[in-house]
Structure formats: C-alpha cells, structure tokens
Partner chain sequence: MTEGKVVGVNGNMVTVEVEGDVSMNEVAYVASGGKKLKAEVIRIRGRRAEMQVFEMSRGIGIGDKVEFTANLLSVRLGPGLLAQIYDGLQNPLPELAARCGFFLERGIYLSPLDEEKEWPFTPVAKAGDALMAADTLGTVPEGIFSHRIMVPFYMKGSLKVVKIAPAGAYRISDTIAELEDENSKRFPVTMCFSWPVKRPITCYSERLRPGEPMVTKIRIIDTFIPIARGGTYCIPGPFGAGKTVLQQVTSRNAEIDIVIIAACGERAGEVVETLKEFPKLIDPRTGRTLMERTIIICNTSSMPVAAREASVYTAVTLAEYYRQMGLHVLLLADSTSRWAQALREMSGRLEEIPGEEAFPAYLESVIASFYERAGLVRLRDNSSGSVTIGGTVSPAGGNFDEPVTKSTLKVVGAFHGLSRERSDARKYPAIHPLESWSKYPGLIDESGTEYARDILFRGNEVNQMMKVVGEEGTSLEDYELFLKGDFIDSVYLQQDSYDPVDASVSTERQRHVFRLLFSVLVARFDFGSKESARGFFNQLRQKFIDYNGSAWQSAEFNDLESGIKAFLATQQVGVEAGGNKIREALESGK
Amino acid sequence: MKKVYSRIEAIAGNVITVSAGDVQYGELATVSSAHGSSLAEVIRLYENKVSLQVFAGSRGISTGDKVRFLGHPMQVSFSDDLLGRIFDGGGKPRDKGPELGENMIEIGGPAVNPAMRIIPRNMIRTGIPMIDLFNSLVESQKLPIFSVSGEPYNQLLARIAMQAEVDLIILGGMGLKYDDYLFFKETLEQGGALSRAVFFVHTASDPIVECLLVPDISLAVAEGFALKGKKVLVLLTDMTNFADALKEIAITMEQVPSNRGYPGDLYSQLAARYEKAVDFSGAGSITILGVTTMPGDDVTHPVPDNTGYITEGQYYLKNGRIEPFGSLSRLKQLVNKDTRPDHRALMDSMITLYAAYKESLEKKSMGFKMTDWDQKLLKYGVIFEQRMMDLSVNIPLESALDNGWQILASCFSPEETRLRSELIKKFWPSPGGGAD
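Will you show this chain by itself, using the form predicted on its own?
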C-alpha cells in the first residue's frame, strides 16, 4: 500500500513537488483537491524531492492537497477491443465508447534486444510511386517524413494508413489541430480503414504531458499486437511537437538547456521511441513512420538533425510532393532486388534523367540555348512530375514500373536511357503502347 502525502512543497506551472521515498521515475500518482482528483506522473527525482507533472494542470491545487502514489507507471488496456477506437494521450476514450480496463500493460518499456531482431526483408506497399518504386518502405524500418508546416503530411499519412499492406495501423497524433483530428477520423471512417486502426490523439488544447505519452502508448499497443503475429505500422505526427513538449517541461524544471533550448537528452528521448521498430522472430513486426516538421525548413534544427542519426533515411516532403533527391530509404536495396528484375535499373535511370532535367531547367532560366537533348529532358521532367511525383497518383508497384517505361519511351530512344539491352528488350513499350 503506497503512502499518502498531504503536503505539497512547491507548485511551478503544472509541476508539483513533494518529499517522498520509495518512488520510481515515471510512476503515476493521484492528486486529490477540493475540485476532484487529477492524475500526475513523476518526471524528476532528486534526493527525497519528487516532481510530478499534473495531467489536468495545477489550477485549483493547493499545498495542503493529498498526493497518493500508485506504484506503477502509465498503463494501457490491451485487447482486440482497441481496434476501431479513438483515445486521448492518457488512454481515455475520445469516441464516446466504453472505457477499457482489462489486461493492462505498461508503456515506455525497453526496446527489443538487437540480437533477437530479424534483418528487414519484406516490402510494405503503399500505392505511392515515390515510395514503392524509388524509396521502398521496408517492414520493421523506422523512417521520418521531413516537412514544413503547411505541407500535406497528414494527408500523406492518412493515405498510407488506408493503403499500406499491413495488418494494423496505430496512429499517434501529438499537438494536432482539431481540424486535423477530424480529418484523420473522417478519412479513415470513409475509407473503411478505421476497423483495423487504433488512434491515440493529443490535441493542442490537451494537457502537455499527454503529448509525451502518445508515442509510448502507441508503441506499447503496437508491440502487443506484433507479439500476436500482426504486421503493425505506427504513424506518428508530429515528433517536433513531442520534442517541444519535452523542452517545455525541461524549462519548467529549470534544466540546463542544450541546443536551441531543447533538453540535453533529446537524442536519447527520440531514439527510445524509434528503436521500437522491430521484426520479431516467429511473430509480427513494428514499422514506424513519424512526421518531423522543420521550422524554417532547417534540416539542422535539433529535432530533424538528431532524428537523422537514429532513423534509416527519410522522406522529404516539399511543394506537396515527395522529393526524389532529399528522400532516402537506406533499406530499399534489401527488397527491391526481389520485386521485378527491372526495378533497380529503372529507378536509377529515371532519377539520373530527372537530375539532368533539373540542370536543363536551370540553364533555361539563365537564358542558355536549349539543345535537342535539353528539350527531351524538359519534356521528361514535366511528365515525370505529373505521373510519378504527384501525390494523387495511386497505382500498384507493377503499374508504376510499367508507367516508368512508358514515360521513358515517350521522351527518349532506348539507347539514351542507358538501360541494359536485355531489360529494354523485355520491358520497352511496343509502338502500340504495351511492353513487348
């Protein structure tokens, strides 16, 4: 039985401090005041001083209120009843459905031992050519989507949620605008994907500590389903809001700030979440896609900078499209060698020609005379952006490969593509429009 403490020594913002013993970092407590009971989480231990972040805020709490420690960290109910449900960052229902309380599991546990992981080997198809063809998403991979505010990254995540060839989607929203929350909800409902999804959402008006809980609660549920043999895709938006919540609490705790005011353990905090991506031997897998917005489109900002050292590449969303040059999936070679024999060669050829198109476009803008080759490249670049890069394009990988050959054939002769003759013989479109 945990002891009840009836004296709060300090209240700073939404953080209260008590003198207590036998308390663990991350442990939950209840704070009972005249206005009711509030949940709080231990966020710092220093000698016998215990600091707690109050979920609902410290308004109405006085120094004479009671604090009772619960003896366990944050927990979430785990069962198949989670599917199709929407919860807040504390695991409470947002969808007016029943509250779940059976089979409680702890969140924020350690990552899987690397020695027990399987080398990634399976592709996750999304129906988006700039992912499937050019930077394949691999099962158990961890990838950020680097973007700036105003880009359609939530629309991209919603589309991936509806189309990705996985068993389950866990969607974790941090600092979402209410409109974005409704967009996800309505899109998944209308697309018929909500029945295989679990949604944990923290809006900008919710307690900040719930923002910190969303990745952990999402990944704990994902791990539970993965151990049951499910292929789980975890979509997180926005990890910069998560980092800003860390910074806000660190400032409240008067911690010595690091780069741009973020706490010194920012790298460890991000890595603890991303490293949950895993392919279990004899069970399922967890794949993580997390949006990271870059203030001022600055990739050297601490959040994307640290993220880049943890993850296995990135998707770079700019001007409403996934950019081929800023994007990279470091594991794509593990899977695209097994899709179709022309996959890797066609990918390399099309990107090389698109880079040449960019050079011709720059020459044109500077007033240089355009050669016949430049004119071909300019035609190719426009078609490539329309039929490959546009996010409205929704086709399977095989159709995207066929589409790539047709784009090349409409702009170049076979020898100008520098593709191997055996591939050209097999896949080059006939004059009638189909492949030989």
Contents of the next structure:
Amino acid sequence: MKKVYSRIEAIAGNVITVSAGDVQYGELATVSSAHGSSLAEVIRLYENKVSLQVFAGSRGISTGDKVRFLGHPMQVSFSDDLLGRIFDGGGKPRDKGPELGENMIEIGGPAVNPAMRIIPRNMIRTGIPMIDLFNSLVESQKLPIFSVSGEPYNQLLARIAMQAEVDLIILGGMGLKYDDYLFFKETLEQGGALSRAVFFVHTASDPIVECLLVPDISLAVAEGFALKGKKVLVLLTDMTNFADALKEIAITMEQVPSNRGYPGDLYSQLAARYEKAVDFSGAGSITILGVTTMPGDDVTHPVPDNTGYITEGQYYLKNGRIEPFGSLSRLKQLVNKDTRPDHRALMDSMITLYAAYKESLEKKSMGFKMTDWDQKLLKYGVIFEQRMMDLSVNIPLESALDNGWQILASCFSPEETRLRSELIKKFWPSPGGGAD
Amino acid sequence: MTEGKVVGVNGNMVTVEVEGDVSMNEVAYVASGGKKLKAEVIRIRGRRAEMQVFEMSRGIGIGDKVEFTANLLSVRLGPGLLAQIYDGLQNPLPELAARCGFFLERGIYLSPLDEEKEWPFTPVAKAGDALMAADTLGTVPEGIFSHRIMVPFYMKGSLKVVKIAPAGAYRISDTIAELEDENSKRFPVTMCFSWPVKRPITCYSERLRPGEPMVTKIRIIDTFIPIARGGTYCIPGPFGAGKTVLQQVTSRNAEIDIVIIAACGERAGEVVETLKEFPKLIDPRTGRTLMERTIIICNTSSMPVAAREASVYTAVTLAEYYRQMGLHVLLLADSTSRWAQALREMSGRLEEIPGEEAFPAYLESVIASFYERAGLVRLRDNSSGSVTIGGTVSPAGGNFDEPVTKSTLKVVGAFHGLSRERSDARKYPAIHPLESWSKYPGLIDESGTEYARDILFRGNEVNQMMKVVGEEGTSLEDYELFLKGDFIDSVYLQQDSYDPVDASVSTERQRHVFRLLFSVLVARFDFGSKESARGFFNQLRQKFIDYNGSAWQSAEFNDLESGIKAFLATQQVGVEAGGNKIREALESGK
Ligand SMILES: Nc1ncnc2c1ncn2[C@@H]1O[C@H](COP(=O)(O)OP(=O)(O)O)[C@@H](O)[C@H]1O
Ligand SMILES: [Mg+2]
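Please supply the corresponding structure for the form predicted in complex with the partner chain (the preceding block corresponds to the form predicted on its own).
Zooming out: every chain and molecule, the one shown earlier first.
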C-alpha cells in the first residue's frame, strides 16, 4: 500500500508539489480536498520533490490536502461495454451509465514498430468530390480539417463519419462547445451510429488538464478495438485546444517557449498522438480525422504549422468549401491509381486550370482586359466551384470524374487542358454528346 | 564500472548522482521496472550527470540504479549492414518486431549484425605486411559489393600483420587476423568493430573538391542546380511542398553505389513505402533489388526524441564506413529540422540560455559539423570514395528566415528551395528555379543552361509586369519571352514522378532533350498576334509532354521528336543571335 502525503508544498497553475519517496515518473495519484477528489499525474521528479499536474485543476486545493500515489500510470477500462457510452477526458462517465473498472489498459503507450506497418490501400469514400476526386481519404490516414473558427467543421466531420464505412467511431472532444457535443450526439443517434461509438468529451467549461488526456484516452481505446480487428475512425476536435492546454502547462512549468508561447516539443507531442493512426496487418485499423482551427486564419500559426508537418495532408475549409489550394491528401496516390485511369491526370489538370482561373480573376479585379483565354478560365472557374467545390454536392467518385470531363469540354479545347493525348482520345466527351 | 542513482526526472532527461568517473557522451543504462534503458550523458556538473534517455521515461523513479559503460554512443561496423532497417540506435526493427510484435518495447537492444551468418572471406593482406587503420585485410562479398574487411579505424600507428586467416567462411566475430602495434602489443581482429557516431572517420589520404555530378535523373536538378558526389545540398520547403517525395525518387534513381535513408522524426508511413517497395524494385544499373544498396535508419516522429538526434549520426557513420571501401554513398536525411528540434527540447530541459526561436546557441556549429562529414576523399590505396549529404529542412511557417534553414544554407553546396506557390499549382518537383542555386558543375554545357535560365528570369519578369500592366500592355516580343519561359517550366522543369518513363531521365536523355528544348528557345518567330503565339506554344507543349512520356529512343519517341521539329519549322523564321554558337557547344561538349 502506498503512503499518503498530506503536505502540499507548492501550488502553481494546475501543478502541485509534494515531498515524497518511491514515486515514479508518469505515476498517477489522487488529490483529495474538501471539494472532492481528483486524479493527478507526476510530471517532474527532483530529489524528493514530486510535481503533479492535477486533472481537475488546482482551484480550491489546500496545502493540507491528501495526496495518495496509485503505483500505476493513467489507465482506461477497455471492453465492449464502452460502446454507446460517453465519458469525460478523465474517463469518468458523462452519461448516466456506470463507471467501468474492468480490464484497465495504459494510455499513451509505445509507438508501433515501423517495420510492422503496411502500405495503406483502402480508399474511404465520402461522396464529396473535393475529397474523393481531388484528395482521396485513405483508411489509416491521419488528416485534420484546417479551419477558420466559425466554419462548419464539426458538421463536415460528422458528415464524413456518417458516410465512411467503418466499424467504430470514437469522438475525442477537446474544449468542445456544449452545443457541438449535443450536435454530435444527435447526428450519430439519428444515423443509428451511437451504439457503435464511444465519446470522450472535454467541454469548454471542464478543467483544462482533462483536455490533455482526451487524445491519449481516445486513441488507447481505438488501439484496443483495432487490435481486435475493428476499423476505427477517431475524430479529434479541436486539436488547437489540446495544443493550448499544452502551452498552459509548459508556461506553468516555466519552460522556455519556442514559438508564440508554445513549448519546443509541440511537434513531438502532436506527432505522438497522430502517429497512432495505423493499419495493423492481420487486424483492424485506426483512421484519425482531426480539426485544427487556425487562429486568425493563419496557416503559419504554430499549431496548424506543426500539424501540417505531421499529418498526411489536410482539408482546408474556408467559406464553407474545401479549398483546392492548401488541401492535400498525401496518401491519395496510393488509392487513386486503382480507381479509373483518368483519375490522376484529370485531378491535376483541373487544379492547374483552377489555379490559372484564380490568376485571371486577379487580373480582372485589377481592371485588365480579359483575353479569350481569360474568358475561358473565368467560365471554367465558376462551373468548377458550383459542381465540384460546393459541399452540397454528394455524388460517387465516378460521377464526379464524368462531370470533370464535361466541365473541361464545355470550357476548353483538348490541348488547352495539358492532358495527354491518349486520355483525351478515350475520355473527351464527343461534341454534342455529354457536354452541357 | 561507474555507477550512479537517479535523482531527477524531467521528460526524457534524468539527473544522476554518480560514484566515480564519467565522460561526456558516455552511454549508461537506467535500471527501471526490470528493464535497462539506454541513455547518454549530455552534461556533467560536479557529481551530477544529466542524461538523455533514448526511451520513454515513464516509470523511472528516484533512486533507480544507473550503470555506466565507459563507451561512447557507437555503431557496429561490419558486413551485413546493407538492406538493414535500423532505429536511430542501430537496433534492427524487423528483428525487434519478430520479438515484440506490433509495438516498440523499451529496453530491448538487439545485435545490429547477424552473428551467425558465415561470410566467405578472401585475405588480401599477408603476414608481415605493415598496415594502418582502415587498410584492407581482406574482402567478403556483400551483395553486389566487395566489402572490405579493414583494420579497425581506432587502431593507431603502423601495424604489422602477425597472422591472417586463410580464405574460408567466417562469422563476423571470428578472429581473422592478428596485428602487432609499434609497442609489440598484439591485437586479435574480427570482421566487425564499433565506432562512436559523433566522431568523423578520417582514415583517408586527402579530401578532394567534389566535381563529378551525382546524377538524380531529375531534370531540374541535374541540368540547372546539380549535386556533386561528395557534396552537400539541402531541400527546405513548407509542409506538403514535396520534400519527402523528392528524396524518395532520389533514393530510387540516383546514380550512386549506396543510399542511406535517415527518416528522422517524420512520418513512419513514409518509410513504409520504401521498406515494402525497395525489396521488389530492380535497380537497372545492377539488376539487383534496390534494397541491396540501401540502409534505412528509421527514427520517426513518435519514436523517442533523443534517439532521433542520434539517428543522423548513426546514418553518417555508416556512410563513412562504406566510403572507406572506395564506394560512393548518398545520405538522405528527412528532416534535419526534427533533429534540430530534438536538440532544442534537450537544451530547454538543461535550462541553457536559448538563442533564436529557443534553439540552442550551438545549433549552427552542430549543423555545420554534420554537413562537414560529407566529402570526396582519396583513400590510401588511391581509390576514391564519397559521402554526399542531402537534408530536408522543415522551416516553421514555411519561412526560410529561421535558424535551421539559415544555418544550413551557410554550409551546403546546393540549395533546392521548394515553393508553396509551385506545389499549390501542382508544378512538381516544386523546386523554385530562380531562387535555388548550386555551386557544382552540371551535366550540360553552362552556356546552354545560362541561356535557358536567362529566359526563365526574363520571362518571369514579363509575367510580373503583366500582372501590373495586363496582357494588352505587353509587347509581342515580351510576350513571346514569357511563353518561352513558361515552356521551359512546363516541359523541362516539371517532371512527373509517378510516370514510369518521366520519373527518371538519364544523363543521355537529358542532354538530348535539352538540345531540342534549346532549339525552341533560340528560335525566332513571327507571330502575328499573342493569340497565335499562345496557340502555337500550347500545341508545342502538348507534343513535348507526350514526348517526355515516351520511352527513350523508341519508335514513338523518334516519331514525336520529328513531329516537334516539323511543327517548330512551321513557325520558325530564324535563330536568335549567339544561338548557333551555344548549340555547337551543346552538340560537341558533353
Ligand atoms: N514530384 C511530385 N509529383 C507528384 N506529386 C507530388 C510530387 N511531390 C509531392 N507531391 C504531392 O505532394 C504531397 C506531399 O509531398 P511530400 O514530399 O510528402 O511533402 P513534404 O515532405 O514537403 O511535406 C505528396 O503526397 C504528393 O501528393
Ligand atoms: Mg516530408
């Protein structure tokens, strides 16, 4: 039995310090005060001084409160009983269900051996042309939605989740607005998906330290199910709140900030979570779809910037649309080679032309004379935005490809598209044929 | 043996109270939870040593015992390194997987080389020979190479061969020779030995200036911003601009003996493609799989941060080892910024005074001395070997004005800067043709590349002007220049890495195609209008792109080439001044 310590020597931010022996780095403790009890985790050891980060925050903690070490790091119960349940960031029930205590597993476990990974191969179809055609989503991919705040990113997240063919959905909510939490719950309920979902939700009004636990706890559970053969989709929204929680702790611990107050290990911290996405050969998989809101629509802000270097692309949500520029699926070439022979070339050509359209648009806004070529591009850009970018478009990939050729044919002559002659021969809509 | 006790834990840094002597960068093991975790001394103050642990530090407690090894962080050198997949500390990942399954388990360190395998050894040295460190004792075949079994690099002075094993099959730890030093002390020598990763191997006669191109088969690089064997280059770029893909294609197609890939702190998934595909891809130069000329050092972003820092040193030490055999080695590190960040994390824990963006003040010298390990050398037997280093840089916010990019640019011989603008427009490889530079000579006569570069430059100026004055305010002559610049970009600078033919363009083909491109660049036209000029270049571009996709010197290739020439002739009215002279240089030169 571990000893109880009843003298807290320092309290700063959400970190308390006690003098104690036989304590291990990362070990969990309970801190009991007049206001209740909270878990805390050891985040620094120096001689006999132990610093702990208190999950429920340090508000109201007194120097006389009791600290009891538990002899193990943070764990979560893992079984099928989790399905349909809703918990907070610390793993306590948020619904009316019972607390679960069986089969406790450690969270934040070791990384997958790269030699055991396999090349992702299955496309996840979403019915959204900007995804399926231009930036295909792949099973086991880690991919965030980069969004300005105020955009319907949670709606997009929920829509993809409902449309994706996966066995299980795990929602990790960080700093989630209560309304958004309810929105997810209702959407999954209506879609009949709640019974194959687990929620770990930290809302904006919950203690900040719990926010830090959400990705680890969600991913530990996802890993458990994936090892049992399930295709798991993990939704993490909003990872910027997670990063801000890291920043807060770092500042409390007087770490030297590297960039706009964020700690120097922000990259490694984010990577440790996102890299949990995996396709286990012979078992299931974990796909991570995140949300990273960009403060001030600035993609060079440290959180989206570090995220972009870690994830396998990003969907850039702006003005209610997925922007072709800035959006990227790094795994698309693993799957778009097997869909249809025109998929890749059409994708590249349409984007190059859309880039040219943007240039013409700029010229036009500066009052320049529009050449024939500019006129063609202007026509193209408008149709492209209506028939490809609008999020209300919900069609299978094959129809999106057919639409692509029709759009090109209705605006350009074949050689203006920079597509290879053989493809043009095969796919260019015959005059008076498909083109509208 | 020196021992100690843990007195502090902060992230992956432990503070140890030491009984006895310790040295900087010495390796020690922290005994925790029944496991021994590898760590390296990074600072010593009085009786306390600060160490970085190469593993997750969870579970380490005050009072845990620490054993010092008296050795610096080292790698094992010997036959059997090729085709291996190691973590940053030379732990073989497939063997680890065979033992531990899906996850990386802490505290398990396996032998990096196969101890049981027997290698057919052929002696080269004879009893009585006087040798020096790195001289050849004998050879064993390793795949397509003759692997030199050398006098261990750490041995000093003149060494007499007392005994040498006869030809036969030996394991790496079998004694194959006995050497006697100047003090008549005798040493048994095996086929493998250890070398500390942070110490450069300098057993050569002299360092030479890199001159021969290191052909990547990427047109924009080999023609315009070449790399030299034994040289250094860097690829900075924002995320998604194509750094990794560029290195991947280079690792496949580069004309070099050995490729060492250091996947340093980035995505594990990216290494997997290499892992799974290289054993299946045949290297056309040797007829063997690419894996046989490759070593992968894989310390990806969710693997322990301290080992990430070690991984680039492990990689460069293996590169230097093969260089000592008279081989040409290419080291590709992706990304050097992650290694710099590992330094920053540690520096922060040590509470050192931070420099710019909290990187340590010594960042610049650390980067410089790493790239200094590249080079072309003449060995004692007059053969030459080289280590070429190419590192990607991942600047925060894609802004090159940051410490890692700046420090790197000061020391490298070529700069391949990737641009977000080009990658957004799917212009791959997204190397910025005007901002990038190289100090090395390329494949193609400079008069030709300078001519093309000038057109690119002026064409770009016209394009910028057009954004201000519009197309109508641009003269036809200027507009033609713009079209020619755009033409170079579309048919020569851009290259489809996923097209089986276009992905790799041989030296011969680059020279050939460049001459054809050049004939377009020096052509004078007499277009009546901008529309007809644009129409002409659109069609020409189309033909050229088809041409780029046709197999070298196939019937299709020849047909398309004739087609291009004929089409050009329909509009050409002459040749720009000075064009013929450069053409002669291109024809005759190389
Ligand atoms: N040469 C290329 N040809 C075609 N697509 C490319 C090329 N280079 C990069 N890409 C695209 O861009 C994506 C990101 O490239 P990557 O090399 O991973 O970027 P970085 O390492 O700079 O973050 C790739 O997944 C691919 O879709
Ligand atoms: Mg990369």
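Bear in mind that the values here come from a model prediction, so they are computed numbers and not experimental data. Rigid core: the largest C-alpha set superposing within 1.5 Å between the two forms. Residue numbers count along the first chain shown, from 1.
- Superposition of the core reveals a Cα shift of less than 2 Å for residue 215 between these two forms.
- Core-superposed comparison between these two forms: the C-alpha position of residue 366 differs by no less than 2 Å.
- Superposing C-alpha atoms between these two forms reveals a rigid-body rotation of the smaller part against the larger of 14 degrees.
- On the core-superposed pair, the CA position of residue 340 changes by 3.4 Å between these two forms.
- In the core-aligned comparison between these two forms, the Cα atom of residue 419 sits 6.2 Å away from its counterpart.
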